[in-house]
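The form predicted on its own is given below as one chain in structure tokens.
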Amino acid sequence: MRLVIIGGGPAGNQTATTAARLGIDVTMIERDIVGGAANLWDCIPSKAMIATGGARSYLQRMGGMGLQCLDGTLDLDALRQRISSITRRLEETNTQILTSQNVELVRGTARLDGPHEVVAVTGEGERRIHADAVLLSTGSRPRLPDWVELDGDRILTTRDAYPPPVLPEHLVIVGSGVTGVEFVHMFSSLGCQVTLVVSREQVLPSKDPEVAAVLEADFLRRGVRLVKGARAVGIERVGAGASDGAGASDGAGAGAGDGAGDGAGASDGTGAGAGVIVHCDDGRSIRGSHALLAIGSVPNSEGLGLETVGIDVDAAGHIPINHHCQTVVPHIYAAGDLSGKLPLSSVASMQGRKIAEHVVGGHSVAHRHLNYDKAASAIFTEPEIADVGMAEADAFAEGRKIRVTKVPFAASPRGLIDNDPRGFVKIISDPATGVVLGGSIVGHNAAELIAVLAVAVTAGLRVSDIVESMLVHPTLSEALAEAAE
């Protein structure tokens, strides 16, 4: 049996390695980077920059720990080399793992040409490959609206920013979802002035308001300007030969009323030199030295030959799948960002594992279907944000009775020792059975701590199981047991 995988991101890699171990002949076709463009050109570089910014913030907190504060001067070239080194090493590791398991790796693009034929286009020409099963896992790319012209210099997408050619003096970020707030944290921690355009009345509109409030408070403490209730509708370059007839002097104005103040206009320190103006639908304009778009992504579903097998995409360009990740053609699967499920590398990898098992018939024995509602996720801001399972607001919307318990890290000895008592642990459980339904963590290492609640939610554990676990003291994890009381 031959499995052909188009796209070597987290879903493709996991499918390939699992399928190879199960005795399937695997061919993977990848056009960009083994490990996935969205992963190794977006996720990993951003987290590397966030780690650098976090180290700088830690140095600045030393004054509260009995040490002299250090400024942590940034070496942009060294940071760029560090990111490149990490990305290169991960791609080499991914490639070595695949080749060690006899996965055939083809560099190029590919398309379907009928239900069992894949055409790979490489530097040597076209090659036709017969496939008993096919996985489509071509990932996604940053969404680009038609109201802006990117230049990779002053007007950037996320992939232009790891790091940008120069550190922005004043970065205006459009988009207050997960990616947007991570970039706010990243660049503010590196010393940049940052303004965030928030289309609604809170950052992270899909998250728990208590969680968003902690993050907003930290942003304001850092001097980040929040321009709320404003949707960007245009960006233009000004100065240095560009036309600036948009008039930036109206700034974010008193209409911001949310901590943005009136300094987001032309008098924000950017001066009359080269820069950008972000125009909003309510008439406000924000001037900065650079603008960055973080408004989501679009799936790479074009050019795959889907029409040759009768697969249609939805309105957003995703390929619909069932609980086995099968498309309407049973032996053709889709996974990762292309599938329209949660756009998380962990989810894509789990999809890949399940697909490989399904291809060899593993679903005919004990086989747990993917439950996307139980996937843990994290936002790597400072403080970090992580959650899993049922959210408090969703439970109330459903009219479901829940028990909510919350413990602040300000009561944690470890939080005080580390001079970082921000955030809290919140656990949601069934009041009748004690089963853990979900939870949120805001604070240092939240992305690591959420693993305890993720296991509890997936395994159907009760709060008493957490309470009776003898955790290490002094650690932040103790707050989990306290919240479960």
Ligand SMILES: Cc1cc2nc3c(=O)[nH]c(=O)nc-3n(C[C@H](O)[C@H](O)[C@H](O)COP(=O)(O)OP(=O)(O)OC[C@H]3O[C@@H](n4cnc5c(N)ncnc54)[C@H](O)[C@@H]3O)c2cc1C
Second form
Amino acid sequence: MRLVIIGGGPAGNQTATTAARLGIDVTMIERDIVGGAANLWDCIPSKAMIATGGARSYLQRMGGMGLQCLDGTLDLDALRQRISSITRRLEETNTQILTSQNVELVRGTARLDGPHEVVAVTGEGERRIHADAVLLSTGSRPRLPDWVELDGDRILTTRDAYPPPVLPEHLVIVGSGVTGVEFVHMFSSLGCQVTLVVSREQVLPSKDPEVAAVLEADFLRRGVRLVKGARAVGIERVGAGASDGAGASDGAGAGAGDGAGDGAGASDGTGAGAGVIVHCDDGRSIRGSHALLAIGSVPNSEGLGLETVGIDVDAAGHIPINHHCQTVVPHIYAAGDLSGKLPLSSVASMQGRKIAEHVVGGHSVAHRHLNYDKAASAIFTEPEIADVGMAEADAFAEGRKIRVTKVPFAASPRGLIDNDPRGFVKIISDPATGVVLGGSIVGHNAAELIAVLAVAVTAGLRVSDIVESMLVHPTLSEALAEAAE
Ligand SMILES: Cc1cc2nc3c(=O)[nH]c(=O)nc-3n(C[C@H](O)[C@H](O)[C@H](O)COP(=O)(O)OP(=O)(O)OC[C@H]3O[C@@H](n4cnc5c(N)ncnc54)[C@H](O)[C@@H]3O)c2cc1C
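Next, give the form predicted in complex with this ligand, keeping in mind that what was shown is the form predicted on its own.
Full assembly next; the chain just shown is listed first.
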């Protein structure tokens, strides 16, 4: 049995290692780096930049902890080297694991040529590989609207930002979903002035309003300007002296109704030098030194030879799959961002594990179906935001009775000790059985703390199981037990 994997991101990697452990012959074809976009462009470099920004903010908070504030001057070259060394190290580790498991690694670009044939175009030419099963895990790339021309210099995507050659004086970020707000946090904590264009009235429009409110308050405290209810429709590059004629009315527009309260005129820090103007559909325009687009991603489903096997993509370009991650051709699977389920590295990896088990044949290993509703997710802002399972809004929509309990970290000894008492823990449970249905955590290390609730939701634990766990004191996790009371 040979499994051929096209794309070596989290989905491809996890499928390869689990399948190899289960005794399947695996060939993985990757055109770029092992570890995928997750390692090269997305999860890892973004979190490495955020870690540096977080360390800088931490130094600035030291004053409140009895220490003199230390200098947080940024060395962009050192930061760039640090990010590439983390990426390289992870690629080496991933490659070692795969080769130690006898996974055959092929460097090249691959496509299907009929149901059991994969063609890999490598540096040495074309190679045809017979496949008993195939995984398509080619990931996604940033979505680019037709109203903007990127230049990789002042008009950027997330992929140009690790870090850019110079730190923007004033970065205008378009897109207020998870990626947009993480980049707001990243660049404002590195010392840039940031304006966020928010198409609705709330950042993170799909999140609990209470959670989004904590983040908005933190952004405003740091001087981030929120331009709400505005959709960007164009970005123009402007040179020295061109700003006035271009009709930029940044300060006036941005201040109105968004609570930012800066009310400033052309206070973008860019003066009349080179920069950008982001034009919005309501006539407002925002001038900055740079603009960054974070408006979602598109799947890499072109050029995969899908027509040779009769697989159609949906309107967004994703490959539809069933609960085993099979496409309409049962021995061809799709996973990760290409499959249009939750675009998370953790979900892609879990799909990979399940696919390998399914390829082996479900019976030889204990196989539980994936339940995407139970995936934990986090937003690496400051404070961090993490949630899992059912949200209050979901319960109301379903007309379901729930019990909601909430404890603020302001009451936590650890929060006070660490001089960071922001945020709260919220637990949603079934009032009749006490089973934990979901929860949200906003605060320091929320992305780590959510693990407790993720296990509870997946395992069907009750609030009493959390209450009766003897946790370490003084820690933030004690707030979980209190919220479970
Ligand atoms: C800025 C940003 C930050 C993110 N941060 C997080 C985070 O903190 N946590 C989280 O869980 N998720 C995060 N995500 C989402 C996460 O990166 C994706 O969900 C994840 O990378 C999807 O994994 P994948 O295996 O589908 O594909 P990818 O990681 O995109 O890998 C696909 C691979 O396929 C290769 N490939 C494509 N076509 C071919 C071909 N024809 N032949 C051979 N190889 C091919 C590509 O080179 C690539 O290496 C983030 C996303 C973004 C944009």
